[in-house]
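Below you'll find only one chain, the form predicted on its own, shown as structure tokens.
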Amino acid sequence: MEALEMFTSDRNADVYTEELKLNLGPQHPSTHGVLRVELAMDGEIITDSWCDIGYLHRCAEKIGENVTYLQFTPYTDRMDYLASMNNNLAWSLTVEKLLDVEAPERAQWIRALVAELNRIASHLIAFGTYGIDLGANTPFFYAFRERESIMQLLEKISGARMLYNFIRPGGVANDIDDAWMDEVSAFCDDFEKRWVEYNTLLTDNFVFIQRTANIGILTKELALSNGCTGPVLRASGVKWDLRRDVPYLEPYDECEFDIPVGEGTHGTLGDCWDRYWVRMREMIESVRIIRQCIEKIPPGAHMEKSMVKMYKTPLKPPPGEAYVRCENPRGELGFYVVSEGGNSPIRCRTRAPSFCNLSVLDKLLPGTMLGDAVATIGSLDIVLGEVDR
């Protein structure tokens, strides 16, 4: 009896206790590339949250400094390194925006096209890498047997599997042919039965709705105020798609498409389960735009006759200054880039929709559980490549 009373007693005393530091990363899966969060933690539950990036920085800016317009256009292809033909586009309008020429029609609507694919392939990595984040490995290869498909259509036209340098400024490398076109057509056609199967595998998913569910809830206030872009701010509500409301090419302003946004279906509005339904049901809208680009693409050339001439010699746009945004997956990417009518820039600088989006992280973490760490890091679908540049 004596010896449980001193042992109450000691419990009773003042225990010292702090919080816990954890480094999420630099090299872990769920981080999605080599990025560095350092928790607070109370326990299970995150009480403060720092980002620390820069361990994959390339000096990519400043590398299209050096370097001719043209030689930039591989560059670009590897900062958001699954969703190259989208940099590519962007990057080929801001050059274009210099030298005031407008690529031809046939070239605009191929690019649309292909920007459509690639866009569908990074949506799948989102879709596949999100299942393994939370649990779920079958949806992953499910999602790379599509991917596999559009790879393999984009290197028959590129010569390349992933990292494209397709579209130029002026145009587009290659032309495509009507055997191609069907290609993509019986692709989309398979496409839209196979999403019915992902939604079977994770979609309406009991375990993987309560893991995603009311957790890691963006407001809208919130995503405007930190210039979050793409999918992560239409999830928060916000109906505003480049494509539509600022058409940069041609097709965009023709085709008929919806604009899918959150709707707070299992949770709250702007939680992780509508980012990850945004980017499912882009998808499904990506392949009405490439279908209608198949069916209303004109004859003619792919190049511009003008830059083809100036292929022959570094291209030298006269002095002045541009910036061209365009929708990528994960949302809004910008070049500005100033010139003084030499062969390179004076000043590259990219305006990374990853960075921004990556940026409210530390502001929905705080108060949520570790293993929801992991669940709002996956839904912002970020690429470390075009974050550090």
Partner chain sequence: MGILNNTLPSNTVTDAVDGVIGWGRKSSIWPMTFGIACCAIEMMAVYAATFDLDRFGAGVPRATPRQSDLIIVPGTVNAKMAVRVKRLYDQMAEPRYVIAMGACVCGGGPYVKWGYNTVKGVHKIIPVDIFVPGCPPRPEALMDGILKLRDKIGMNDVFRRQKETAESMNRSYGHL
Contents of the next structure:
Amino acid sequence: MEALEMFTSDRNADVYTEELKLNLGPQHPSTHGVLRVELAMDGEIITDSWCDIGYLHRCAEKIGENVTYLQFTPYTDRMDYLASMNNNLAWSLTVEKLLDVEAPERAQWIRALVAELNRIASHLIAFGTYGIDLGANTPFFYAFRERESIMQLLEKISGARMLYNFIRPGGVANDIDDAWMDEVSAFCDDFEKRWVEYNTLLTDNFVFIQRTANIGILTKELALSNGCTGPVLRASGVKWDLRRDVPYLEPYDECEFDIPVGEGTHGTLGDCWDRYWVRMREMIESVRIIRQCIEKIPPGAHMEKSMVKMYKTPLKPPPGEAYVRCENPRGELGFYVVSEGGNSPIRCRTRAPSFCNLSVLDKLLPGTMLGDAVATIGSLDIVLGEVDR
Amino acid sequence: MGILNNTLPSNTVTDAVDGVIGWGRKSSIWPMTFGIACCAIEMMAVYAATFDLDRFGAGVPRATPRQSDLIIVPGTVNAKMAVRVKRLYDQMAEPRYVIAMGACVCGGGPYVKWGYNTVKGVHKIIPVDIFVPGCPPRPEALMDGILKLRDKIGMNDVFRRQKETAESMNRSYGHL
Amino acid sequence: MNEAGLHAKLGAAGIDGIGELDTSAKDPFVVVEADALVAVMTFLRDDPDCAMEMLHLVTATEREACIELAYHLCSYQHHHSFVVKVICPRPEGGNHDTWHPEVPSVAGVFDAADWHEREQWDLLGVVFAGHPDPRRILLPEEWIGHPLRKDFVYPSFLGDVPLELDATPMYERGPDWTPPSSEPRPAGEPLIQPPSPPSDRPHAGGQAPAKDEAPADAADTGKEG
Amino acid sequence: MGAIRDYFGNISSALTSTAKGMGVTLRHYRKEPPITIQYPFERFPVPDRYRGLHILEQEKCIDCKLCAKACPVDCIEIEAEHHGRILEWTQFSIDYKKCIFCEFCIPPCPVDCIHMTTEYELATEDPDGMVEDLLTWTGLRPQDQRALEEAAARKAGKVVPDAAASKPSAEGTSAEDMAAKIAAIKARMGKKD
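Could you please show the structure of the form predicted in complex with its partner chain, as a counterpart to the form predicted on its own just displayed?
First the chain shown before, then all remaining chains and molecules of the complex.
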């Protein structure tokens, strides 16, 4: 804000610039999709900003009201396409809550395992593209290499590379075997080494720190009031993680893991660097959870017996409503489903974490420089498929 | 290609010149940095080291339409975005090529029935050269599409006269 | 504190129009009058025992007899959550063209409500009175109707963008092609009125709820296309 | 003075951390094997469970349309005429312009006749070329035709002319081809739910 006061548009001053309206996006390499931000610029300083979303509005909620509960599972994949497993998980838990069934124990452990793997993949994209946003190209290639290994692991059990449709109401689609789990632990060993390299490449990079520290400061109050969740909220110093505080799967209750919280390492709490660093540390925590899952996974069925018939006859939950929240890589994903006893819900509302995280952008940008806008957008790590649904 | 476009008869010289031009064009396709939805992530995977589109001379994604030859439309185009996609296409210089990546772009995909807001295939908006269905297509499938596009570019007639090409060129100039 | 405790606390706050707690639902909820909504939300946020710091979700649900708004709140201090509902009964013959239920906006209490309420206006046509920026958020400004209503008619065209499956591609249209939505409207049927106090934001003044005018008399003009 | 020290300090810090990053890259350059897949010549092994193009065992299919009902995007079109247990096929097509490869058409099948292969290359220039017909034959096969004629004749009370003699026919080739194809695909797919 100081900079803003320094260059106030005083018409009598020596250096006077007309206000410039600048469109960032929808086709812009660093808006992470089809976000459009309209910026009012005074020279290099942003004086006002308006987010314009809806360029990827794909009518998911209307579709949810017209297809059956099972058939909506692949559509949840396509909301947050970087974390399909977590979306499937949230939707399955919602349907299970409506139906009053619970997935078998083994299915719960498999769910936690694949959800954490997908969390790593999602954070890797955030890490790689954030590097590109700020002018570091190399991390992108490193991140995509590790992501490719995760894709291949998940492809082996689910059959698809990105949009898995693996976690379904009542359990998971396929069982996993020991050979696959060995591959996962081999990946974990490898990944921990790579993670150190990432830090050398980007985290400790002086230029990177200069471009992210003390930029885009999101205070705790602003984050809470705007409904920010996930790493964005944790970076502002709120120690809240649904996995620990409201464990929605059994493994999260039993596994040991830490909740990384922003510490203001390079100055201010809740700046871009904190958000980035929370994500980086979450990857390592996910590796910890994965290792414990592999160790403790119990034998048993991977799908609730009574649910197998859902493939032939549509699920018919009793009238009622359910709201389930899950900790996604981007924050708390919630599905609010209202059933009136039919084959499909009458309302299928999604609480998309990116939607709420993005709504804070208009409050972060004014007063910063244009180059920092890119850093701020990247640090929020939005997925437009989820913002617009 | 202005005045010379499709005006000369086919003979040894024009064939040879066309061959050289086609080889040049197909070996340096510059795609546009343009991501819409899920398929964009697989497109990024194609640019990354594992698949490395640069082996085909197409690994330099340009951030502006004015410098690019190829627009890969990766992801659902909806009513709000369609106008922008068309504008981006209009800003590209000839010769320009379009790859429709993913089921949504090829023909509506999963959103074809209940999607009140989605365009059922980007070929309703801009002329498409190669369709790559799949949801999302594997990176290999996209590269297969790009290889097919390379073949198509290599066969293009720049100097030789060919009736259909001239007609389609005129059509795309006329209304876009 | 569980939901019953929160409800008791809320009942003791002296706000009129707070209903009973429905404990038969999976997430127990309380129905409040629309007039009491802002007071209830402010109380839930500010009371130290409730301390609902975060508004998670604003949902409008169209049922046969009503449109029902659900507000999901949650507290990080006390690890509890609460659901507040407002019910807007459907008047006789209220379909999506003519009926826009109105509830007070809580955007002044929770910033998060801003976008959520805009989305509910956009998709379901619920008017949030006193909203700072009542524009559409997901759909384009020139969109007509509210797609999540059950009687929504699918449009074939938006401007000249074809939205139907078997539309002619844009580049194959003849030179004398005219967009279907530009057909002349029947006289006396204006587009939806802009909001009465014009907002200073860009693009304002398209389709936004107007309190006084019947907002959507002509809402179906461009729909059949 | 402090400002100047800061200035040069910044430069040296930037250079140092850049050199560190370059060190990582160099280490990779020297020690790690190349990871690029030379695509048209080599490709990743596709897992057996991969959800690629569909294949239909037409012999088994009973035209129950359960797969079409289970499809979230309505991309399966089935048309067949029933003559008792004999089916006269007109259409069993999958529209890959819509298909999202979600696998929901596989589990409902009561006779386990539709499968997903590991094929994924679908790129085409033709917008209509993305609708794949899964049928290997349409209409009635010769032996079905004969069986129907025999049944009709039997109904009419006539003697069937040397029914047993005409049984072996030329239809064997295509059916055997199909069986071999399916066996190969099943072997590739391993066990499937």
